[in-house]
Amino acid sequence: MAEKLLEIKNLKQYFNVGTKNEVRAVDDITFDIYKGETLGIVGESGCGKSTTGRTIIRLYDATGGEVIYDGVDVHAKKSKKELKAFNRKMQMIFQDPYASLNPRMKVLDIIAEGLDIHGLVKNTKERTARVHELLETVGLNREHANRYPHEFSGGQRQRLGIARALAVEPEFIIADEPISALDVSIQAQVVNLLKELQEERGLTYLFIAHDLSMVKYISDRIGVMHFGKLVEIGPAATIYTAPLHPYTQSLLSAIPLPDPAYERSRVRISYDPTSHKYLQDEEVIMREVTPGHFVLCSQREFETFAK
């Protein structure tokens, strides 16, 4: 069995809005990520998937729960040295490839920032050579090193973001909707690049997106989030072909296909969370229906699913 790289245990991320209101962006979720795999997290905007990624990498301090990376609790009190070592192992690719790149810095310095912080190069020559190598790795040219972010297209900027993440040779990358701001024609190129890099470098990904079709293509397993809750998680093929939670079924029913005959007969499944059974006074927990396939449900629902 594959080795666990990341364990998320009862993770909570709550935000106070005003004096009395509390937003439960991430509400008591638990899952594991194994070395070398891609776990896709999907859900509509505002479901908490990006907040989950940012809390894992410690851009936010968790309200509760544990994030255990390679046996170490990420959110436990740590020295600057420990945090620096952790930041090298885990990197993030952001949704907006322009906003995440400093417009006043040249590409050379943007990509080399991690090299400088972690002391991974000995001199300017080695620094420049390393940046050139990274640019070519992500499908760009070494001549691009002397340009500024605004001189690149959206797809090229996202490649720069990938190069920056790769600079410190991480083990684990959180890709937070890395293709949502790109043209459809460019999305596949970026996803294929991520798959190639994973095979070459043995990377582990948490791939966050709202497009189930693209997530299925890149992911080994898929988790579905709704209102801060993880409602279903399992092998990508299982989630896509045999979804059990009504919300997952609703998401899948909305995916269009380039088939006029299918589209004329496609039935969109509507999901109303206020009328769902698990809002009644029953214990609702993640239950394993089939090996590796977990669903947030009551005991009565579980018995129905398991038939």
Given for the second form:
Amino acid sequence: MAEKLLEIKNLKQYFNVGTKNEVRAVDDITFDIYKGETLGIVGESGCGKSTTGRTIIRLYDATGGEVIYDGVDVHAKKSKKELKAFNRKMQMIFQDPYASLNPRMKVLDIIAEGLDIHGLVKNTKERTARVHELLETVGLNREHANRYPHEFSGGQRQRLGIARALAVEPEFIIADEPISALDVSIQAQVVNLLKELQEERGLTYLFIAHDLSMVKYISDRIGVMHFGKLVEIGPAATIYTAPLHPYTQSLLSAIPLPDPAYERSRVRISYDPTSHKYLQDEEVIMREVTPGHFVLCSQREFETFAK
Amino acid sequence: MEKIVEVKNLELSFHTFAGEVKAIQGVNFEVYKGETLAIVGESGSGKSVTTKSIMRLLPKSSTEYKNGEILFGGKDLLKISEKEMQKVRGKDISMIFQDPMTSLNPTMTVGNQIMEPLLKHQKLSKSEARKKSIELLTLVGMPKPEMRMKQYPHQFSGGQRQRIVIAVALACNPKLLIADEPTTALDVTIQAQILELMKDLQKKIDTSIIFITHDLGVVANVADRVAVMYGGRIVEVGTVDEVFYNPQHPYTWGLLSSMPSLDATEEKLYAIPGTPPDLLDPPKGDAFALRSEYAMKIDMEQVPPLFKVSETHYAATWLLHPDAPQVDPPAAVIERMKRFPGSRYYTGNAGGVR
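Can I get the form predicted in complex with its partner chain as well, since the one above is the form predicted alone?
And the full complex, kicking off with our chain again.
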């Protein structure tokens, strides 16, 4: 197996801790991300998938657990300098290309902000040249540098978001529903761009989405989340062809496909969390059913899965 | 079959500071009794504008109806007075909007909102309306309807709110229900429930539905017929099988190939190049020509008429002209056509249908 880039160990993110409104958005999840892969995270809204992404990049301080990036704990105390070095390695692309670009800044300054902060360019000439290069990388023109975000369409804005993330030459990119706000014909353009960039630069992606067909297409491995827990994780093809956890099965059976004949025969399975009938003292943990395919289950369930 | 609504040669523009936006440029379609017509297309293709013009919900100050008529029950909806229109809205034609968070009044109890059309249109007494509302809530699958009647929208989840919106829309047993992306804001599992509910209710009260969406999976699930819109025009219309298994317009080809299929392992997704046309200055000829690798010289000059493929299937592309060269659609589309009896790629084995 490839080298681990990121280890997430027992990560917990609770909100309103200590009050009666405590929300366990991310509740004790553990997984690894390997160098150069795309890990897709799917689940319904409110399942904690975005919170997971945001906690990994330290937009939230974790309530418990560890995020280890290349051997270094992300959430450990760091000096400003260390933090800066770390921030350069990890970047994020946001869902809403309308809200994530400052409307009062020119494209040139939006993309160059990271370059300035990290001191990656020596003078204005170099700065402009670098921005032009980045714009061309994401399929825009250099003339676009002097415009403001409102002059762009949704798909073009998302390209700007990608260019901004690439500016500091990160190793790892968290893409939080990067295509949900885009039209179908534009989604394919952005997904292809992300794939090309990955091949060229050996990037690692954490791809968060609820559109399962796109996730399957872009991901090497997929994790399924439900109510703050990771219920199943494994190779993309395995998750789709042989899902084991009943929640994954129900999620997959709910996706409509652009195929009327299939749609007429599709039967939806609904998920009932009480169907597991876990006993009080049963240990429900992630267990490896086939190599690389983990399912949240009890020992009894594990034995039936293994068959 | 009985026609419920007929849109004839509709043309309309918006007057904005930037100039005249030619949002709809000659749209024709009809909806039959009890059927679901899905309208697909990207943002700005005119699908929402078309249906809003049926409901006459477009701002009067900036909208100019240039041509056409919308026939409903023997009347042209574009000609009747606002007062008459109010009798149609919510009674004969009702609408479900995309965002269930904003289409309910946050300061009114859910019960009052469902009772409103009953009191207004059906002149029921308050107690009768209350009884009917509870029935409606039960119909859309809301548990404890009596208790729920007294609650406010913020006390419901997104899927539940959409159920309430459906209950309001169905209160007067409309002849036509317009659903504008009713499931786009919902999760897949909730979406599946709402779609099942809508299909179920359609059977019970025999209403016709215009379903607007850009999700082709949803279309395949709900539609009897499909109209594909691009740049303010309908570019292809046919039964759901005809459009999905025997598409003729290059834009429909592009849409169908840009969706990854769950079982295929394509290396690269097909992406339609370029961006949708600017309707402030619509391109001459076929609006899709600039993005199409199949464009011919004539596409740049003349707008293609709708060519007949079958009794129910029409497409607006010069490729269907008898003098046009025969071209092969993208591979993913040929795969689909192999399953359609009557297409030239039909392989004859019915086993192609999963």
